[in-house]
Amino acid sequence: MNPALQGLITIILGVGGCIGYFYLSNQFLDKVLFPARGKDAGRNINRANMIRPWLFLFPAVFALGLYLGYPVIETLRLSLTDRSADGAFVGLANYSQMASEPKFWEAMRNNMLWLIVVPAVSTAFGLLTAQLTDRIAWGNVAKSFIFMPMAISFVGASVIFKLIYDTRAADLEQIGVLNAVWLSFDGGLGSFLFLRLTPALILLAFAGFMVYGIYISVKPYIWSGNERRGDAWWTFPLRAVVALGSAWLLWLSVWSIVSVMTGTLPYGEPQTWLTVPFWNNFFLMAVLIWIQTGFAMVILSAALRGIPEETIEAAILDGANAFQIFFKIKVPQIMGTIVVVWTTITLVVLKVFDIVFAMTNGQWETQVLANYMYDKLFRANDWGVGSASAIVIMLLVMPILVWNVYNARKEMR
């Protein structure tokens, strides 16, 4: 059958089925189950009106239960059983085996690195481009080009970036953009400025940001005062996690500055970028940042345009410069939108699979949780450990979902 005809028939059957379901269910409710006639007409009408919303919700609830609820329960069951022993219950043995594998901890470490870098950089670039494109005449054209990667699949984007990172022998012409640029450096002043000084300054700025994160986290407990009043019980462990994570990243950034400034760089030799441990993770992250920046830009651009002009005009009259207006007037007013964009990208990062699978397949220390789960489920046929890793991913996503739902209900109230 022609795909276009098949799609048309699917649409007709789907829409027609929905219309038929709602019409026939209402007829059954009003004519058969609770008919509005006789001495109990009033009571039947009230009963029908109480049941009617559930008739409308039933298809969605059924679909969610079938395609979301049941798989979660079945995955949890599989994570507690041993497939090789005819589904024998083994308790937490699969989780114990998973925790003993270095690849799992490599995947956890890389996922945490993705969680820190990708949402932060995508949101920052999106906010920057939203601000700059709103100030130029051809801003809408620029936004279209920046948003265009959102229309590309993750696999398609991965193929594009594999060509950018492509490596050929030194005596052949390089088609990979990154290697073509790399071979233009010879160790002179330009090499020092672009390959040592610039990365060191970026890492130094990141280290300063981590110091600020530690300061904000521990400040209420060092200079305790009115700031701690009314704090919920969960703020202390949250601040502790943020402080410890920032301290670890601070140490990592300082170590990276030293290695960048003192390391020996192989000038004149094409590099296989995706096989360089640790740094290859950032080359993979660049793909997702390229895609998600457009999403962040569109949402934050709408938020920036919603800022009341009176607040900006008042700041200008008070003598504020462009940077003060942006960071002290605009950003605080759209902080809620920034957090929503950040958490949305975080959910995408937690489930990242396509990019890693298409570019490295988890080799060279680039493993992530979703690819680890795929390897266990469909390559090793180890349904127990694979299901256990799926449960771990779900547990990591759950707090963010709950937090988003909580904030949405709070705003509705």
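Numbering follows the first chain given and starts at 1. For clarity, a rigid core is taken as the largest C-alpha set superposing within 1.5 Å between two forms. This one's a predicted model, so the numbers in the text were calculated from it and none came from an experiment. Compared with the form predicted in complex with its partner chain:
Fitting the two forms on the rigid core leaves the C-alpha of Arg379 displaced by under 2 angstroms between the two forms. Once both forms are fitted on their core, a CA shift of 2 Å or more is seen for Asn44 between the two forms.
Remark: with the core as the superposition reference, the CA shift of Pro35 between the two forms reaches 2 Å or more.
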Contents of the next structure:
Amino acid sequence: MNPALQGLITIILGVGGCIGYFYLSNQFLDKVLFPARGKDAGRNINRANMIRPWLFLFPAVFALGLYLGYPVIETLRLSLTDRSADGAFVGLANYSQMASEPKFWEAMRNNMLWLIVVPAVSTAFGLLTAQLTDRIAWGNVAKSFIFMPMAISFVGASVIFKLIYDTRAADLEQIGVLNAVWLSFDGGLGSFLFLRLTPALILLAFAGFMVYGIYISVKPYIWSGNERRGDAWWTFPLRAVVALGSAWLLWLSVWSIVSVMTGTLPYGEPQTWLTVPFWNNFFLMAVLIWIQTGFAMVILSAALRGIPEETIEAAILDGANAFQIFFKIKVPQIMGTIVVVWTTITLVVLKVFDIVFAMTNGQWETQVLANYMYDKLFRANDWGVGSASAIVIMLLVMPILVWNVYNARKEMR
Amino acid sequence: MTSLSLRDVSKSYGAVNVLRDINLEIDEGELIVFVGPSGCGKSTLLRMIAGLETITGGTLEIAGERMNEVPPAQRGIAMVFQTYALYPHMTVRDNMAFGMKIAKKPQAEIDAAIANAARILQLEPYLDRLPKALSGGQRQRVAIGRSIVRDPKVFLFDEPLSNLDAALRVATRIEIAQLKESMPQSTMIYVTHDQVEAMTLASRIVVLHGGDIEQVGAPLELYERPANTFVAQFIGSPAMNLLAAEVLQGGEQTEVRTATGGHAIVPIASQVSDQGSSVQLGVRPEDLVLTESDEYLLSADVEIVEALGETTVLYFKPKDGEAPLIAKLPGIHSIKKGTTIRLTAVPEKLHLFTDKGISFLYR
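Can you switch from the form predicted on its own and show the form predicted in complex with its partner chain instead?
In what comes next, the whole complex appears, and the chain from above leads the way.
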């Protein structure tokens, strides 16, 4: 049979089965189990109404339990046992073995890097494009183009970017855009401006931003004014984490400035971008940023539209300029949405697999946790360590997921 | 001293003229109310003064300086919005301080200005609350406080009471009147469609209609000497009755006969040449009194009786193609629906308009 026909039959059977289940089970409840007649009609209606939600929820709860709940338990069990020894319980041996592998820590480091860069850049670009396309005639056309990558699968996007990063021998014509641009630099003034000064300045701005972040985080504890009123218990750990994270990024950016300014650049030679250690992570991140910016833009642009126009007019009357209106009036009013967008992208990033798998497969120091898990489970057939890494991913996702759901619910109120 | 003046100010969106040749001089310390039906351009005019809308033509001067191209924050104005427009993420204190912080005023000055505004508006207990924790009336007071802090030359109010419920509206209206009294030097411009607000608050009312100023004057002047039928019917509730009539004799006084056979000698001057011309005789519902004599103004069938206790409102069956006539009699009357009654009015209370709707007083 033609696969398309099979697909069609599956869809018809699936949808028909669902409709049939809901209709028939509802009929059974109302007509047979608790009929709304006789002397107990009122009581029966109340009982039927108590059961009905569970009746309708059952298929979803069952499917989620079978395909989500059970695998979690099973993965946890696998991570604590040794499959080659007939499933003997080995405690945390798998975890300690994993912790001793440098590849795991490379994956952890890269995941953290992804976690910081991708949500931040995607949200920032999304916010920027949302603001810039707001209330201009061709804004919706621009938005459509920026949103379009959302329709492309991660693997498809990876293939597109592989072409951008593609390398040919020096005497051939380069088909990769990045190498074509790269070869136009010859080490002269233009190269200094674009390849040393500009990135250094961007990194400097980033470093400055990090200094500001540290300052904001520790300010209330050093110059204790009246700003600590009503602090929740989690304020201190949160501020500590933000400060430490900022300090690490500050160190990283200062080190990068030095290397950008002093490093020797191989002008005239086509580069295999995806094999440049450390920086190749950013080339991979560009793919996800390209995709997620559209998502962030659509959500944030709806939020920007929701800001009462009068508050902006009041700010104009108060003398605020465009930047002050954006940062002091608009952004605080959509902060809830920004957090939701940020955490949603964070969840995507923590699970990132397809892009790394399709582009580098974790070689040249680009490993991430999900791909590491895949390597262990399906290539090395090491179910213990593979399951352990899956549990680690879940543990990392969990707090962000809870935080995301909490914020999304708060936004809906 | 002139605080604000508009000279030939106009506004158009493309080919649509929203306001035409507005001329108005506002003195310091006045409370001017712009009133008119929806779409008359009153809010647009206020927003042009504020600088939120561009001025298509003419000149806007505040304190003698041309302000057409001056950014809103430097015009010396402050505005209170219908929806309060408080910054939801800032406390009451920060809401009021925002403008001064933007202007980089010293903290001591900001604190003093906020303390002063909070004292005037009794907002001291709420300074550290967010707007969402305040009632509608309190939010509007914060919005007013934010404008006081700016210490403007001109206060602008854009329908500030429209979002409040009826009881709160009366209370806040009185508060605004008291605020004006406590700041006699400040000039205020107040936009509303509610004529009660206009009558109670204004030192002068500007009646706008379809992009034109119909009349400018003190509240009672507008009530007693309306310049045209629009003002006559807009000010006062229920609206003034207009009776089609014919001039029998012009002169120092004008003798008219209405289309329905009523007769009156109106103490308003007219030309002898007006004799025979058709005019509109205006009489307010509250000025009509019952009469038995043959010298009546109006004889009509009662269609609806509304007995309110303090007054009895009678609606008469309208003649073909005419607006229904209304009489508002003080006290309780046992008038049945369907009876034909005769009404008259003191001649001094009558108004006379040309068939184009222009008052004979301003002709």
